[in-house]
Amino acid sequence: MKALVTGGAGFIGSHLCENLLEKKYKVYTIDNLSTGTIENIRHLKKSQSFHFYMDDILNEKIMRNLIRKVDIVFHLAAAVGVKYILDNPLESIKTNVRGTEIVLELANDLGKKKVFLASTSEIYGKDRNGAALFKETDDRLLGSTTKWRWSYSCTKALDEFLSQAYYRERKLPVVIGRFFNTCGPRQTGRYGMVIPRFIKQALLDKPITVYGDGKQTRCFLYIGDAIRAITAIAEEKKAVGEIFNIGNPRSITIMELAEKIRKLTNSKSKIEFVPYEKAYERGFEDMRHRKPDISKLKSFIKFSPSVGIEELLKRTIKYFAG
């Protein structure tokens, strides 16, 4: 089998490439390194089955050449991270929407190549019922278009609609996965990702900065479990045309997360609270709780997270500590 991984030098992408190589795939990847790094894939370049192209998914010529070579496309390339989206709104919208359109057009034109589309829990927007689970068929609740916080959610929703339209009208085999806070080694904290940010602050004995009051809850899925889910659902024939939450339904408050990281790193850091408006922008809106219902994923591939938050943090701390 031959696979193309867009965004393959990123956090999730590099782990996926690694896994596919272990499965004896021939792997092609494209990344413009806007958020990914060569360091993430340096060890993979030793393999004769791995081919890296430093380019942009908006380059239709190179995308055509790459998609023509493969059997399946794992489309992970996107503008990600709250901070990155707020700092680069126009580029983010173009990358997420036009980039996905190009992937789907070419996958359809070049032989109905299967596409796995990486989507996001941001699709759901604001929480409505406290810590209630989010199901794939739930309604979305978003803020005003004057709040850039929600632009990412809108672009990924359009990606999903495009994918489903290609499946319904053109019979293109598409599978969609909505990620809920995938974490682990190689993840960067530069764009607002909370666990690597907290770990770096703790290791340096700098203040651990908690945005808001710290009572908001999140669920974290270990990268190894996420990759296991991606590959299994992409290979499952009955999953074509379906959408799946990919996450771990066990939640933790951000304050508890900060305290746990401080303890595991033996850090002298103090925990400081930072208002959202200071961390991001005036009028910034966040959700209090976001928990995935993964019953659908379980019913298709018998998936269950194998790594809990404690072990996830230990492995990630070990990575950052060197």
The other form holds:
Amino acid sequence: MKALVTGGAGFIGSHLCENLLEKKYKVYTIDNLSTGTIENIRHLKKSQSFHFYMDDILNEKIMRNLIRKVDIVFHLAAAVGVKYILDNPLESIKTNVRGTEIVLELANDLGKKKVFLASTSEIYGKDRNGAALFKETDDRLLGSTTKWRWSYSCTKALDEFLSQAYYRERKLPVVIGRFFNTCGPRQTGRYGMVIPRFIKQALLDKPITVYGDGKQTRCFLYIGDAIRAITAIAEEKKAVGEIFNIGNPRSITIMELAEKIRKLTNSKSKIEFVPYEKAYERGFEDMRHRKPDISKLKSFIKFSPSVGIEELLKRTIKYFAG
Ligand code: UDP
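Moving on from the form predicted alone, please list the structure of the form predicted together with ligand UDP.
Every component of the complex follows; first up is the chain already shown.
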């Protein structure tokens, strides 16, 4: 089998490429290195089955050449990370909307190649009345368009609609995975992600920056589990045309997370509370709780998260500590 992984030098993308190579796939990847790095894929470049193109998914010519070669496209290239979206508003919208349009158009025209679309739990927006367990058919609750965070949710929702439209009207085989917070080695804190940020701060004995009151909760899925889920639903025939939450339903408060990381790194860091408007921008809206309902995923593939938060943190700390 031959696969194209867009965004293959990113955190999830590089782990996916690695896994596909282990499964004897021939892997093509395109990445403009806006948030991904060569470091993430350096070890893969030794393989004869791995082909890296440093280019943009908006380059239709190169995308045509690549999609022509493969059986399946894992479309992971996107502007991600709350901070990155706030700092790069226009580029984020273009990459997320036009980029996906190009992937779908070409996958359809070049022989109806299967597409796995990476979507996000940002789709759901804010949690309502403390009911934090999100399932695929739930309503979305977004803030005003003056609050820039929600642009990301909108671009990915449009990606989901586009993919489903190609499936419904053109019979293009698409599968959509909505990632909840995913973490592990190679994730960078540069674009806001909490675990790599806390680990770096703790390893340097610098203050651990907890935004808001720290009582907000998140659920973290280990990258290895995420990869198992992606490849299994991409291979599952019955999953075509469907949307799946991909996450770990075990939640933790951000304060508890900070304390755990401080303990596991034997750090002398203090915990510092930072107001949201200082951390992001005025009027920033965070969601209090976010937890995936993964019963649909479990009903289509054999899946349950195998790595808990403690082990996830240990492995990620080991990566950062070198
Ligand atoms: N967060 C924090 N300190 C940081 C970075 C993030 O307290 O240095 C919080 C953030 O406000 C959110 C949670 O950690 O409540 C998860 O943030 P992240 O950006 O990793 O993912 P999100 O779930 O917001 O997409």
